[in-house]
Amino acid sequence: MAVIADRCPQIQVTVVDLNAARIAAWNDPDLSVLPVYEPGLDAVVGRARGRNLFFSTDVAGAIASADMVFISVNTPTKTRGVGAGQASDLRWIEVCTRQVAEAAQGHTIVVEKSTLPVRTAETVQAILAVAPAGKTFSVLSNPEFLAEGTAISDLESPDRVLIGGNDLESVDALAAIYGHWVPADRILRTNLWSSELSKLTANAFLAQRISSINSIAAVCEATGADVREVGKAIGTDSRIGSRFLKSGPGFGGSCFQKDILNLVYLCGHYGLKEVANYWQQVVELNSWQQQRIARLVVQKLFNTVSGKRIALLGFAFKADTNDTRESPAIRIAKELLEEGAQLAIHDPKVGSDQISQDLGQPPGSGEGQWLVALDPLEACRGADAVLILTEWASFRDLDWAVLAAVMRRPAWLFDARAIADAAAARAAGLQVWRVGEG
């Protein structure tokens, strides 16, 4: 919405939320305290806010005055009931749609922005169909394909904009908005169901590549090959390409696992058992990769980490974001805590409160506990090992001579992102494991 407002100054954009504290943060004159950390977002908000970009808790009022409403609410995986662990929980979609039906005036175009199961639009249409007389609606699907950390550039220069809908006039209206800065040949039009399925499929294919290269990384470690060399060799094949061929601790974030599990549930619903099993394996291998890394740390540290201090660098699921949803660091940290490790966690953008929420326990000092370190040096002080889990740029240039000097010997570097200077770490006296390196 910020980018649309920035690129279309003649369009008034109002972002609404029931969370007053969050809206207050979006309106704070200090752009450094925005609720979401994303490179470049503060500049975009700074240009448009107060001009044609507004943040408000007046949900009903904003809907009533809108020609177009984007539904951008959370759709987490269900934790109970039918489809628990796979299907999306659509309660907030329903609540939001009912509020739109109640508050809208005249004709309103309703745009699905959240990642949704195929044919969710039928539910939205059914609720809007019983709105009070005098109101009409068109429903479109406009899934987002941006990546956290590069979201602003992804939006400003997208590979494609996908709009699904059966009302051509409404499709054209939304396309015209993007047309202010997106070339016409990059704006794709489909039916509603193809658009909804395309989002799930795109994330499933990207996650599949990550699980695939991580499976090969394990083979490389066993055989003496190097996954980076293998990835480069196969990536030069124009049929494969080089993207998403970097091995690591597995995929995380708000979409990949949720969307694949949603696809698995969808396939099961339609009796496509073999297809469901295929995509389920992508998720299972991702979990296995994280468990494998945690167990390898324990194994290398003489088969026990009980009472040992481990510096854990990086908690966000990827660099340049403060998002920890489904972060590989969560599962790996929990495995090590279960083994009795004392974790010293440092992440440039993730704070103690978020880590407490993700690990399900407050910080503390001692066996099976964790604490926050202000910098890598503090994290490594007295540590038996340092484990890199997020590819923050600052972790590429660590001074291993300085860090090794404050660690307990023998000491290990476990580089799950293969970004550190392994030669410098070895020269400093550390033993080094890098993912995918035999």
Ligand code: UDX
Contents of the next structure:
Amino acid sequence: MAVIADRCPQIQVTVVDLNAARIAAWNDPDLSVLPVYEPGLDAVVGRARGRNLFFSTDVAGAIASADMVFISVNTPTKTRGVGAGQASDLRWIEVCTRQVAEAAQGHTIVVEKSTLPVRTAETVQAILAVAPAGKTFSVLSNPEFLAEGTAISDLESPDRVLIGGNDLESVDALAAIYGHWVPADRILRTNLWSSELSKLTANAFLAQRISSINSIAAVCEATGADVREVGKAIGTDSRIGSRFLKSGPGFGGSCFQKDILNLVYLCGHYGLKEVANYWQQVVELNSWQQQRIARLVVQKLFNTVSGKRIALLGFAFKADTNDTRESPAIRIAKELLEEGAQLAIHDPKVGSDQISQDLGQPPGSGEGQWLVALDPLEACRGADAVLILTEWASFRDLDWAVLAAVMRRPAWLFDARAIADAAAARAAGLQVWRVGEG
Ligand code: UDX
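The structure above corresponds to the form predicted alone; please provide the structure of the form predicted in complex with the ligand.
Following is the full complex, with the preceding chain placed first.
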């Protein structure tokens, strides 16, 4: 929404939320404390806020005055009932749609921005259909393809914008907004169901590549091949392409796992058991990769990490974000804590409160406990091993002579992102494991 406001000064954009603390943070004069850390976002908000971008808790008022309403609420995976663990919980979509039906005036275009199970637009339409007389609605699907950390550039020059809808006039209205900065041939128009399904499919295909390359990483480690050489060799085949072939601790983030599980549920619903199992396996391989790394650490440290200090560098699910949702670091840290390790965790953008919530236990300095370290040096002090779990740029040029000097020998570097200078670490006396290197 901030990018739309930035690119279309003549359109008034109001972002509303029931959470007053969040809205207050978005209105904070200090742009460095915005709720979401995203490179370049502060500048975009700084330019548009107060001009044609507003943040407010007046949900009904904003809906009443809007020509177009984007629904961008969360759709967490259901934790109980039918489809628990796979299907999306659509309660916020329903609450929000009812609110739109109630508060809207005249004709309103309702845009599904949240990633939704296929045919949710039907539900939205059904709820809007019983709105008081005199109001009309048209429902569009406009899934978001941005990736965190590169969100602003993904939005400013998208590979494509997808608009699904059956009412051509409304589709044109939304296309005209993107048309302010996106070339016409990159704005794809589809029917509602294709648009909804395309989002799940794009994420499933991307995640599948990561699980595929991570499975090959294990084969590389066993055979003496190097997964980066293999990745490069196959990535230069233009039919395969070079992106999403980086082996690591597995995919995290708010989308991949959730969307694949959604797809699995959808397949199950239509009786496509084999298809459901096929995609389910992509998620299982991802968890396996994290388990494999945690077990390998224990095994290399003489099969016990009880009471041993281990430095964890990186907790976010990838670099350039403070987001930890489904971060591979969570599962790896939990396994090591379960084994009795003492973790010293350092991430440039993730703080103690978030880690507490993710690990389900407060900080402490005993066996099976974790604490936050302010920098990599503090994390490594007295540690038997250091694990790199997020590819933050600052971890690429760590001074291994300095870090190795404060660790307890024999000491290990486990580089799950293969970004550290392994030769320098070996020269400093560390034993080194890099993902996918035999
Ligand atoms: C993803 C999709 O890319 C985006 O289009 C969609 O709208 C939302 O989900 P995001 O979750 O922000 O975006 O991150 P992405 O950059 O896709 O990375 C997801 C995970 O895969 C991260 O944990 C990342 O570290 C991992 N990854 C990515 C790899 O392990 N290897 C790769 O080669 C690429």
